[in-house]
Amino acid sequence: MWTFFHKLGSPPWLYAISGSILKYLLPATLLALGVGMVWGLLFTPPDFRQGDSYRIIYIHVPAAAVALAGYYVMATAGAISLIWKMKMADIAMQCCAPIGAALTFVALVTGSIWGKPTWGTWWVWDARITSMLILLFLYLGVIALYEAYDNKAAAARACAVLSLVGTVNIPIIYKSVDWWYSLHQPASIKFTGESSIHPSMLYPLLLMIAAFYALFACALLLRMRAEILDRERRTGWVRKLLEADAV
């Protein structure tokens, strides 16, 4: 276990293994996204109350779920960076932030589009939506902090602290519909009881959630590979890699 953990701190090893993973994960992700989108948007039955407007759930829910999970990935990378001073953890944390921000933005926009026919308004300041907006600001704060420092080691420490402090917002997002009055509906997918969504709608939704997790992983690995090459561009292994590609 510790050997694998130490390998994660090696730029050449991480670059090589991520390339091998992406070779299979990327096409599988694109296939899953295509199947899930067609299945959810074209072949699921209309909702008996919302009609066809509910179909945006196949983008909104996966984007929101992975945005929350992505923040935990970023915060975990920040903790590893603070404790073990691992540069690859710095890179993972830096690369997570824009991906998480994009997913949070998509969740907020699709939620607004869904809210208009459902609630009669594009936006309400309820606990779930407000805490998701705070999540977007936390992601943007990490991006801004990293760009604000010339000293990248200091930037990584500041971003790690902000990431860890911001984790308090994640359980608030999860439990907001239970703790406060909210127009936002409770969770439709339940792991400890029967889900409130019909199986014909649930299965494509689960596929889309899995596809979005895979998409997050692909985007993170691709960004990390680009960042590794940028940081290690003067090293011998990168020069050899470029020479091999040029042949």
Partner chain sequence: MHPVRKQRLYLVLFLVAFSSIAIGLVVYGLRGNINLFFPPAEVAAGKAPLGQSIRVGGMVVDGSIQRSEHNLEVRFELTDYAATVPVIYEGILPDLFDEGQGAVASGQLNADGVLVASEVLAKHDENYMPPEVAEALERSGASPGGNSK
Given for the second form:
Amino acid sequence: MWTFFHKLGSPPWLYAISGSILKYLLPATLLALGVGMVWGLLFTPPDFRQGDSYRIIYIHVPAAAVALAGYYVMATAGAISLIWKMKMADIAMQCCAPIGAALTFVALVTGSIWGKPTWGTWWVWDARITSMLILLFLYLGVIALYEAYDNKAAAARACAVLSLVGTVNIPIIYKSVDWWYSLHQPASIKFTGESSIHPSMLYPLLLMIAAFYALFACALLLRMRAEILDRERRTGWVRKLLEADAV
Amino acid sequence: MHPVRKQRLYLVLFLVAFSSIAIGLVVYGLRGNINLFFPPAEVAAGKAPLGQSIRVGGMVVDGSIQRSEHNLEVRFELTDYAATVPVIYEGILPDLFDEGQGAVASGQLNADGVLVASEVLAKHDENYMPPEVAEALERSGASPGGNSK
Amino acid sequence: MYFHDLHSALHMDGHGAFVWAAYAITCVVLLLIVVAPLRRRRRLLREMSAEARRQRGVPTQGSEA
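Return one more block: the form predicted together with its partner chain, after the form predicted on its own shown previously.
Let's see the whole complex now, leading with the same chain.
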């Protein structure tokens, strides 16, 4: 087990394995996203109450779900960075932030667009929406904090602390619709008991959620590959890589 | 585990725990102010302030919607099945606003206990289903819409 | 398909603008987070190969360092 952990910390190993994974994962992810979107847009019945505007669910819910999960990935990388001083963890944490920010942005924008024809407003300061906005600020904060430091090691430490401090926001977001009176309704997908969304609508939603998780993994690996190359440009293994490519 | 790393692990755990408790306490303490939301039962009990912007949410009482002939003024009642609050609103209502559906009205309570609303939003529940399934449920006696808080 | 023609699929009973706008914005953002690092990596490899060639003394199109 420790050897695997050790290998994760090795830039050439991660660069090689991420390349092999992405060769299959990226096209599969894009295919899943395409199929899911077409399925949700055109091949699912309209909702009995909301009509066709509910179709935004197939992008809004997956984006929000992965934005939350991605924050835990970033915070975990931060914790590993702080405890083991592992450079690869720094890189992972740094690369998570813009992806998480982008997904949170998608969740907020699609939610806002969905809110106008259903609730009657583009924005409302209810518990769920406000805490999602805070999540966006946390992601942007990590990005900004990283840029503020010249020393990458000090930057990583500061970002790790910020990530860890913000972790309480995730359960707050998740339970916000249950703890406070909010305009946003409670969860439709229930982990215990029956979900309150019809199967014909649930299956494409589950596909899109899985596709968004896979997209996060792809985006993270792609970003880490570029970052590793940049940081390791003077090393022997990179030089060998270039020679192998150069014909 | 390596002693230095163990120390750092404790630091990480302390950070998460401390910030969670601190932020949790702040959120808990502010809970009254965050909401400014009053269910009809509390409004009827006189717990809601007059002349201050508040939110009242509940179900729109069946048969209570009265639309004016010459302007956009509409009157309706909100209930949480414990008490009822009359609401006056002038403006366009959301598509999903209807009797027997959830709504949230924000505005000020006047001396007669009527909420003069500046904004009315529709609230929907977490049930999603095709129209045929909803019709079948209605016919069999069960309501297709679940409860809205 | 639940829409009987392209026009009704675009119009979606009045909600089409909302739905298609939301999907369009999402697709743009998702493509961005995948394409941007790909392009950065390719640019880095190009720069590093060019520099390696210069160091080996291979004549390049620009002026010699």
